[in-house]
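The data below hold one chain only, encoded as structure tokens and taken in the form predicted on its own.
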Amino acid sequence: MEDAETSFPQGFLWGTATAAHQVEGNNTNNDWWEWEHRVDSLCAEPSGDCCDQYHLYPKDIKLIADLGLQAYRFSIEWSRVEPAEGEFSQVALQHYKRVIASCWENGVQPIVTLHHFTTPLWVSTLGGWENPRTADLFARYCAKVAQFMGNDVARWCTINEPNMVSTIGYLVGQFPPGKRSRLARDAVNSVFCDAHAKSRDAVKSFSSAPLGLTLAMAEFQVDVQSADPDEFAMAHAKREQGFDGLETCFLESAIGDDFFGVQTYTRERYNAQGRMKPDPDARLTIMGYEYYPQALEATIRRAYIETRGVPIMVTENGIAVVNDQERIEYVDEALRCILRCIEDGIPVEGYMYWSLLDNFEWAYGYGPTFGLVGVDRETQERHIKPSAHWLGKVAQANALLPLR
């Protein structure tokens, strides 16, 4: 490894990623608001005024050029731009306008998502992501943004990891709308392909720039102790009713698209029984997953091929961890990850690490530290930490550095 080729070819884009709901605050009017709310909430908290990013932002994007990042990979909040169904916020869509200003005024490309998990009230009570009308609903607003915003996005990115919620909003009922049916599921990953080709085209009406969908990915493992082939059969079959069969759909979807997003964080292993969970003495993450980098390549290499030599970019990747030295370690084994998928001729073009700041983590509240930067939420003061300033030479030179 240490023999390994440490640059990274010319125009690689390293940047830093967020969204809407994890760090604007107050975002009152779409279905994780109402979820964090309910009396029997799954959630660990509220997420409150959050970062307050949606005032705070100027400082936030210089803080990411002051850093040496090229790029900042954002959400804009469907439910702030549509409050209600047909009703369009000119305000809404000149404060995000204004975001994206501030990027290139600061040297940073603005990649928008415009969808990050959180739909609103009114799309939810219309029977959310299981009706078929909600593809077209999402294209018209997609249409909206585009026209208003032109080619002043350098990056689009549809929806974010629509296999999770999916998967944990209508399968596993910790996201919402907290449903528990493997049917629902399965219409809700239609409708999901389905929005991304519709706003895939409503987008491209108005904008030039590169445009693709990301997914959540990890590498799977199928653990197997005996040599038995009807064992490794089973194996095979309780993997693919887990996240890796819940990407084919999407996968296909990508095809033709100007770039596919790979979001991974850690591997799955699997035995004849099932998910395992980790080794007891395994290196674990805030999370309660394994922390496992290397995962990384296998979810690049597979999200090549099964897209069909679509150009792929880490839109997201990072870790929550209390000691920053292991934000580091992680990510330089990760960026290691790409040097050799792209030493195979495989054309990765950029990487976001997750997140630019210690945000509200979902379900699991404020507890994750996945940010570069650490806020006081009380005083809404950001603490650069050590990672935010290896990453950000790590950018400037383009090329691995010394971890500390």
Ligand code: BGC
The other form holds:
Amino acid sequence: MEDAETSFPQGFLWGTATAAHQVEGNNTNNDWWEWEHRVDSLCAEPSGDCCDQYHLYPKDIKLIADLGLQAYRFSIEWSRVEPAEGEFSQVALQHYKRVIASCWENGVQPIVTLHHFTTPLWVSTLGGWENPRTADLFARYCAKVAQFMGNDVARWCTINEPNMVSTIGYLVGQFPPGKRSRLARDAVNSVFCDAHAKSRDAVKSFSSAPLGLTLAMAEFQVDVQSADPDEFAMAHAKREQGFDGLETCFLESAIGDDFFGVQTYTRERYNAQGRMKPDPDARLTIMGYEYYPQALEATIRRAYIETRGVPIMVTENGIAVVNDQERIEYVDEALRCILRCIEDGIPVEGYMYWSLLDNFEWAYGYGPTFGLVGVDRETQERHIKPSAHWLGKVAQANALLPLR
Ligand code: BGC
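Can you swap the form predicted on its own for the form predicted in complex with the ligand?
After this comes the whole thing, all chains and molecules, with the earlier chain placed first.
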């Protein structure tokens, strides 16, 4: 008999995720490559050959299957498929068709993301995501891909974390195009919401596979010791400012979608002064995030409420640590969050660990190790970590297991 406390519902999907620019290598025709190679680059190092997944995908997909996982979320690189405006590369489309076929041959469901942070250089030259026309250009590319892949894709994610591209790229200035303007960030948010709607329609005209948007979501907490009502109100206001611009139109845009992709790594705490740093004795990950796997419960609940009941898929959750045992503990706690949500009637359809490989962590370069599998970037050898075997066994059992 199944134990309701530790078992996941039948059909719960277990997988792992990557993104084209973080694993493929030599994506030279997008805004990130250009950003990495600027003289005054804020990036720790360029992406270079990455994990050479452009060539090694058959091995990586077989590895996912051998571990016992059932799904692979990866992204298609727009700048490869449409290297110049209106020029579609049949060779690139064929490549991704082979990646998808390789998933099915291995019994792995392909979950395809159509935009994961990188934008073709020709699109940035036209004004990038600040230009309302980008939504139409993106939808046209999505239609091409969907027409080519048709029903071979198990699920579609239109845009990965548009809120991170807009906030870090256009408000904080650490991602391309490096702007620092609230107006620009707000404009980009609305272009992304438009792009989600238009790409959804474009994909849906060629594919009946479930489709959703993914969002970066943290648990937002108010932390006030004092009983002073003003201080309390101020902390709440600061917390609202934290939300402001991060979730805006996105959760609303997702209403009516087939699923919603929650992507959570930690919590953010606010007091009357604003966002707090983690406590001095807090456990931190390589990213500097507070170790707080419990955040996933609050974000799933919020996403479910705000989208008015769209089923949830955890499309990213993970941790960058050196000690692999900590990864196991973190994921175990995150899975308990999912079980509590399911128990309360929230349909959570699957869990995609971020990431399959130690890969290119954007501005941080190759320092943060999120992978279930390590990569020797000289030889491109893969080194399977104990957490990968553990997660594979959890997937096979469809239930929590001892932390070994
Ligand atoms: C992104 C990934 C990234 C991960 C860890 C998410 O924001 O979608 O590309 O590697 O978080 O930072």
